Every structure is written in structure tokens, then in C-alpha cells.
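Consider the single chain below, provided in C-alpha cells and representing the form predicted alone.
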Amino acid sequence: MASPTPPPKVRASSVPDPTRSGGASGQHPGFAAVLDPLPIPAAVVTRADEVPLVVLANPAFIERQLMPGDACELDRKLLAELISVASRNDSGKARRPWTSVDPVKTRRYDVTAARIELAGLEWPHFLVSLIDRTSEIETHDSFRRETMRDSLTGLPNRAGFEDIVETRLAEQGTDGRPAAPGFAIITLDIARFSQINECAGGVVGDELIITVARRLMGRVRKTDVIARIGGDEFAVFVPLRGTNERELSRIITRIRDIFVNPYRLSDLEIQIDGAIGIALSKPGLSDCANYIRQSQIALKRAKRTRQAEIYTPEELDKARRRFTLETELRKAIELDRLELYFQPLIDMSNGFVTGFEALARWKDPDYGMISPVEFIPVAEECGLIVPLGRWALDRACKVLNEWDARAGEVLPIKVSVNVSAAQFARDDIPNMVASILRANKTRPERLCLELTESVVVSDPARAAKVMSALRALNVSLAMDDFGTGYSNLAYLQQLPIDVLKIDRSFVTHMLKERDKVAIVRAILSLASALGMETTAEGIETLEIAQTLAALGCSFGQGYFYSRPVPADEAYDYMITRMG
């Protein structure tokens, strides 16, 4: 409806007032002056048979074309609600958000409708005013976005992800569409990318992060959602036809496919592989964030088992129990909660001890004894590995000066300590071993740290450099599990390695199986030939270490001769045996 011109008097223009006769003259003289101080749109709305109409308008209300009939006019219904409720509510108010039509620029504003308190009035009439919330609504929703998406990637972040997926599921099952299919949601894991990172650097780092996200946009489908969830870590949202085992299968294998190709990354070219875990969606829970877990859990044993796995209620029970043993297990370290044992180290051509493996032990309050099989791998994914690592160290060479003083000598005996590929990683290694030798006074060549294969493996140079150090500082290097790993001729010859450790898997039934006797030969062989010792370790029966002290084997450990013992027994155990 058009607006005639304002009365000279008033900053507002008028329209008839259906609730008089007369058109404009029968207006009420106090709207102009309830609209006349507002610098926003404004005006004064009545009702008549339900239909609500504007008596009076300001210039900021018809300049942005906001009158009945214009292409961007206030919504009837907006408005009849708004004085409905405003005329139920005590207050005599009400606010509603509302979003115009308007061609060219959608503008969202804050409506509200408050009654007007004037005698003389014969009709409820009602001051409806708008607030143009356009700028600060963008300006939130543009930092949302923001907050929302992984920077480097250009991918949704965890949280973006969250609530990308939890909105897809919350629009099924509407609108007459199809309740929720299956889903599973993936979470991806980069291997090594920590070391690559601090060897090839920050740029390298993030070059591969950003190549191994467009490689992986490539994968998958359009009803996919992918999104880089934490630092090295992807997480893929698959919408599923029921449980299609084949479909889920034809997708982790797209997705392992990434890794099939070298990456080439400035002037490198590395070959990565990723581990894969994965969370099958369940009837009725649509929680995202759970889900992510769940992949996460899996994802976690992926790592040990090199293939996608699939998370089951199981394996949230173990995690709840590493996440425990985790809390315990800090305790413990701070409050020396922790026991050394003693296996010995018996040679092969006298029988004498000439030294001892010390291996952590520990026995909770709570729990009871607890198998280093399951607490080293908790302190290794932790962090704990370190502080425990240095207070094996430190505690093994307290416990040889303990011994020199019962026996009322230095005694002509080493002391072997595990150092794990997680602290040899992690740590300062040849520094914190010359701290714990130089605080104890005890003399290097005392010392023998047992290190894997897999020290080497994930970082040749790094470990070459170490030991190297190690080596210097007179500290004798033994390689543990020789021979499950992946035993490499090259690096035997160019690592200061004194002694090979068979590993038991080899010993154990080695007079029953022709081709680990084999094996321990062609090991005993390469040793000698290297100018190295050996150890087997695993000797339960006389036989095997007849058989072996036979070959050539310098060393041997096992229950044949003695469990580990705590250090008390393993002194006595030693005095007995040097003869």
C-alpha cells in the first residue's frame, strides 16, 4: 500500500488508521512522537479482522522498503504472531528474528512488537521497531566458518567436521527423505610423520599434510566428508548402503591407495604409509564426537597390527583400562612405586654370572602384579617411557653399587637396561646416560643397553649418531629380538653393535624344528664374523644349552637358569654361581 506524505509536523509517514475515519487525521497526535526519536525502522501497527496494518511509519522503516506490497515487505505472518504473543504476554512484548526477501542483499534483523500505552487509544496498537542484525550475524557466521576449518588444508577441522556430519544426519528421516542409512567414520594416521617433520622440517611437514589431503579428496566420493581432524590425523564420514562389507572394504582399500606412490615433496621423495581405524554407526546413536572416538580406539590397535581395524565394546573396555594403567602408572614413577628385577646373564663356557638383564616390575595396591607386556606399551604411547626409562637406568647402577659394597669389591659383572625405540626417540640418550653414570660413579663399561631393530629402521641416521655417542662414552650396545625385525647386513657392519641378542621365538623349540636350529647358526655365523658377541635368550632346558654353548654362543639367558628375581635373590643367586 502506498504512503502518503507525512504531516508537515512529523518525521513519519502515515497511512490510514483503520480503527478511525478520516484516513491520516484520525492518527493518534502521540505516535509522531514516539517514532519521531528513533534512528531505526520503525512503526506503529494496529489490527483490524486479524490482518495487521501500519498506521504510521518513519523514514528509516520506508526507505528500506519494508511497507506491505513492497518486493521486501515485513512478513503479515512475522507480524501477526508478534502482536498476538505481544498482546498475551505481561510485559506486552515480544521479539522475533527475520530474515527479508530483499533481490539484491539479504538483511536479517531482530523484530520486536511492544505495545503502546496512550489514552485516548480505542484499538490495542502496537510500536514495531527492527534492529538490522545484517553485519554482526555475517561477521559471527564468517568466524565461525573460520573456527571451523583447518587453515593449512583448507578442510573442515574436528569441530567442523562434528557439526557438518551431526547436520547431515539430523536432515534424514525429514522432509519426506529416507531415514539415516548406515555410516562409518574413518580416521587416518599418517606413520612417522612426527620424524619426518624434525628431520626434513616444518615446510616439508606441512607439504605433506596438504598432499596426502588432495590425495585423499581424490578418493573418496561426493557424499563423503573429509576433514583433518589433529596434527597428522584425517577423519572420513561414509554414508553406507545397510552393513555392505564389500562397499566398506572397496573404500579402505581407495583410501590405503594413497600411500601406494612416493610422495615428492620439494627436493624429497619419501614413501609413508598410514594406519586406519574405523566406527560402524549403530541404530538410534547419531553422536559424532563418540564416534571419532571409537575410530580413534581402533585406530590405535591399527598401529600394532599394520592393517585397518574395526572398533568393537571390547576395545573400549582396554582403553579404559591403558587409560588407568596410564593414571597408575604415573603414580608409581613419582612415588618410586616400581621394583627392578634380575635375570642373569650366564656364559655359555663356564656357567659363571657375568651379568644381569634388569627388567621393570610392577606390583599395584590395587591391580596386583602387572605384566610389562601390558604397562610398557601404555608408558610407550604416553610419554612415560622416558622418566621410566631413566629410572631403570638409574636405579640398575644403584643396585651395582649397592652389590660392590656387600660384596666388599667392584664386581667383574655388567648390568643390561632396555632402551625402547619410543625413548630412544624421544630422548636425549648419550646425555642422560653419562648424567646417571656420572651421579652413581659407575664406570661405563658396566653398562650394556639393549636397543631393537626398529631403532634403526625408522631413523638410520639419527641412530647411527646416537650410538655413535653411546659407543664413545664406553657404554657397551646390544641388539635386542635379532632376527623378527628386519635384520639388514648393511647396518650390522656400519653400527657399533658388541653383541646380538637371539631372540627366544628362535630358541625356545629350536632341538624340534630343523630350520631354527638353522636360523641360531646362521646367526651365531654372521656374529663371529662381525667380530661380535651373542646372547640367546629363551634357554629353558640342559639341551638347548649344550646345543648352544656347541655352536658357539657366548652368552645365555633364561628360566633354565633363573627367572628374574628381585635384586636381594639375584645377589645371591650370583655368589653362588662365580665360583
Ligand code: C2E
Contents of the next structure:
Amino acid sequence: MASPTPPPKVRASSVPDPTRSGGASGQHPGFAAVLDPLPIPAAVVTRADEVPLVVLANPAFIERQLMPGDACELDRKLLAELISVASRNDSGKARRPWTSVDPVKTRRYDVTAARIELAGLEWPHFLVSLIDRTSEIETHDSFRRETMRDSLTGLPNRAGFEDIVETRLAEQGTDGRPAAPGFAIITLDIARFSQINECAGGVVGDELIITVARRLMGRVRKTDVIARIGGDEFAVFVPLRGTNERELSRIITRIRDIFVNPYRLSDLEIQIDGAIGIALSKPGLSDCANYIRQSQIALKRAKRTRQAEIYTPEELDKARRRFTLETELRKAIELDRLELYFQPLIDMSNGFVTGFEALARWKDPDYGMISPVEFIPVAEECGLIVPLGRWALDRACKVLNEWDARAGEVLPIKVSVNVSAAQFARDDIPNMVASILRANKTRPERLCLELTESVVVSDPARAAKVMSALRALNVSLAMDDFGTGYSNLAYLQQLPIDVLKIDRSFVTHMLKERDKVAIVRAILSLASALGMETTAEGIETLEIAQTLAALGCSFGQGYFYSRPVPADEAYDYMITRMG
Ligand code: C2E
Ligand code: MG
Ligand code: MG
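Return the structure block for the form predicted together with the ligand; the form predicted alone was the one displayed.
Following is the full complex, with the preceding chain placed first.
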């Protein structure tokens, strides 16, 4: 054995302390000089038969009760490891984090061992110092907790949810298998939340969110995780024992139940409903964000179908198509690849053409003909409806000019252009209309704008203001798809509406269903009472045209007269049917 016998263990302080220092043999006089200037707990340590030995410690080390045998003794194993690593390292240093199991307060330290280079030392000694990182780590942890938490409900937020779920998915049971062999991620959205928020105020909205959160917490199991991942959107992680449909449907029913009883908020009692989307786990896939996305896609469908929906991969295809549509539509608008078709509006009293509705068409080189029913909602969602709507109005005015030039006179016809609710909300419609009319030298009397009821429902006061401004320009206004929205008849008489367009769902098959005739009659008499004209959409047969004329409907539009056609064809149609 080559190693010399180390000194015996001593309890020592660099500050002379008769009770603790006790004049150790083998102590180098330089140790005190090393320890003295240190304000942090530090000790000189050496190794005896592979066992670490504290040779001298400073007062801070002793006060913190880090000495061997003391309450918070510095972990011997850790010390041994530090010394062994530091002896092998070129730098002569090693560092490890360590948590002291203090009976009063758990402390988190960074412990460093650094070899002491002093002349006359017979065997290696190390300066072991401890930096207390407790408050730093606590601050960091609480900050992290805060950023992972929704302050309103106290639930995890989206980031927190992903963090917890991914940790849970990585956990293994005692048998080494994943702790959650199957699971579902459920997203839940409160129906009409923004309306409630707007009408009843933000405080009530907050109260509703908190109450929903509370009810949810009462319904889920201990193993489930709930989070608030968006304004009125919650997510629930539900571990499943297997692909057990009954288990899932029981859970869904329990979640659904939170909407059974009305919500009492301040002095209101509201019955609310929610939509539920579900994504089921696939073996080997544990990306939480991806499951949330899938579940949200199913949620979108659930909002339409009003029942809980499970995500299917085809839906992703649809979502992807929507995304490609958005990119392609942007290109189509920029490259002027959209076309405007025209469908005649017929005066029911004499069969003459009085105008045309301009309808956008998109022929994509890859996708072929894409219906406005598909691309207008995409345009509305991504904001492209604003340039699209401006383009449609401008193009309609230009076509009117072309027709006038061809006929050699100002034709006695109007053009109707659709303005979607999203466009109405985002664009400065009166100014936009005025400037396009001015640019094309189009008389405002020749333009009718078709608005939908949703324009009025979402913000009645603003709608009234914008509509009056349009009326002041001398543009006429039609209420499109009338009868399909949340018609509040009270607003009708207050707004400057010239024409009610009866939605084609009431018209096309009206002769087969008595209810529909009754609705059409009601709309016609309402319009007449309010001094408005009427256009029936979706006239496909002569019988319907005759019935509507007999009922007193002013104008008709539909495949019976003509489908929407390109501008040239529309011109020819008009010339043969003009009064
Ligand atoms: P809308 O404004 O209610 O237009 C009438 C729709 O009914 C048109 O569909 C038209 O082709 C269709 N239609 C007309 N007569 C008949 C018929 O007899 N039978 C049947 N089954 N359908 C008939 P289209 O062209 O597919 O447009 C659908 C919707 O897309 C329009 O409904 C309108 O809301 C929107 N849209 C079209 N172009 C534009 C546009 O330039 N801007 C905006 N904001 N929306 C547009
Ligand atoms: Mg229309
Ligand atoms: Mg319509």
C-alpha cells in the first residue's frame, strides 16, 4: 500500500474554536488561508481508504450542519464521487447539484470540489464549497409553474398541459410498460361563448369559464388531466385501459353532463352547451400537441353536428386541403385568376331582365372548378375576403362599363355584389365602395350590395351605421339568404334595406312542402308591410315562377331563367330579354 496514512477525522473550523477545532494533526497551515475568505460553506476534504474525510471546515459549513454526523450532513457518496472525478480531471475540479434533506428546509446546492495546490501537502486535498441555489431554483420553478398555469382557473394552460401529458406518457408502470397504454385527448368548447361575453360582459364570461372549469374538475377521474388551452377551450387527457369504447363513452357522458344544469352567473341563469372533439391515441405516437390539433379538428366538426366527434385522418386531409386552398386562393387573387359570373334577376311581373347577381368563380389549374361555397369560407377565415370582395365589386363595375360600351348606351340594369359578414366586419365598406364606384365612373344607383343577416346579428349598431352610410351613397341594399339567420324582425324596419332575398331553401321545393309556402308568404307580406321589394332565389321550374309571381314576389332568380354564366353570355341573354 503506497498511500500514506491520512490524518484522523477532525471537526474543525478555520476560526479558532476550542470546542470544534481541537488542533488537528496533519493540518496544513495554508488550509485556513484558503477557507477564511470564503463567505459560503466550504471545507477542506481529503480521502482515507476511499472514504472522504473533512479536515477543516469554515463557520458557514458548520452552521449549516453539513459536517459528518450533523443534521444536514453533506452526502458522503456525493463527496466521494466529487473527489474521485476531480482527481481524474485535468482541471482538478468537479461539480454536482445536491439537495440537502434538511429537517427544516430542503436546500438545493451546487457542490464543487477543487484540488488544493499547496506546497508540502503529502496527499491530495480538495476545497469543497457549496453555493446555495435554493431561492434561485424556487424562483425559477415558480416562474415556470406560473407560465404553465392559467391564472383565471388555476388549471394548467396549453404549455402546462403538454408538459404534464408528455411526462405522463413517458412514465412506466411497475411492469416496465407505459403507464397509459391508450388515452384520449378531449377538447371542449363553450358554444356561443363570445356572444355571452359580449352581451353579459367580461366578468360574467370569466365567471362562466371558472364555473365550467369547476364542474369539469368534479367530473373527471384522479388520473385525468384538465387544462384551459384557449379562451373558451378546455382539454382533458384521459388515460384508457385499452380500446374500450364503453369506457370512453362513459367519460364523454360525464363531461357532457356539465352542460345539463343551467349556469347561475351573477344574477343571470344561462343554459349553455358545448362541443366535444376527441383524438384517440395511436401506438408509438406520443406528441401531445399533435393530438390536441387532431382533437380540435374533430371539435370543429362537433360544432356543426352538435354531438361529440372523434378525429379521423380524412379530416386532416380536409384541413390540409383548406390550407392549400388558402395558399392557392391568395395566388389566384394576385394573378387575377378568379372570374366573375352573372346570374340574371328577372322582373316577375313581365319577365324582363332587371339586373344580375355577380358570383365569383375560381378555376384552378390543379383543382379544377372550385365552388364559392368552398372557397368563400376559406377566404373569410384567413382575411382574403377583403381583397376578394374588392376585386368582385371592381370587376362588376368594369363589366357594366363593357356592356354599356357594347350596347352604345347606359343600360337600365343593376348589378348585385355579395358582401360577406367577415368582409363587412374587416373592411371600411362605405369608403371602399365609394372609391371603386368613382374609379369606374359607375353611378351608385346601378349597384346593389347583398348582405347577410349575420352582419346585423354580430354587431347591430355598427351594421346600422355602415348601412346608412351606404344608403347615403345611393347604393341599394339587399338582405341575402333571408330566413336562414337569427332573424330578429325588429331590426328590419330600422335598417335601410331595399330588397329581401328569400333563401332558396324555402323556394326550390316550396310546392311540395306546405310549411315552405307559408314561410314564403310570410316573408312576402312582411316585405310589403315594410315597403321592401323581394327576390326569390332558387327558382328551378315554371310552376314555382308562376306561383311566386301570383304571390306578389317582385324579382326572381334561378336555374329556370339561367345559371350564373360568364359576362359575355350574360350580355347575350340580357339583350334578348330586355324590356
Ligand atoms: P348567394 O349570394 O345566395 O348566391 C346564390 C347562389 O345560389 C349561387 O351559388 C347561385 O349559383 C345559386 N343558385 C342560383 N339559382 C339557383 C337555382 O335555381 N338552384 C340552385 N340549386 N342554386 C341556385 P354560388 O354561385 O355557388 O354561390 C354561393 C354563395 O357563395 C353565394 O350565395 C354567396 O354567398 C357566395 N359568393 C359567391 N360569390 C361571392 C362573392 O363575390 N363575394 C362574396 N362575399 N360571396 C360570394
Ligand atoms: Mg347573393
Ligand atoms: Mg342568397
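Keep in mind that this is a model prediction, so the values were computed, not measured. Positions refer to the first chain, counted from 1.
J.: Give a yes or no answer as to whether I310 and Q343 travel as part of the same rigid body between these two forms.
T.: No; in the rigid-body motion between these two forms, residue assignment puts Q343 in the other part from I310.
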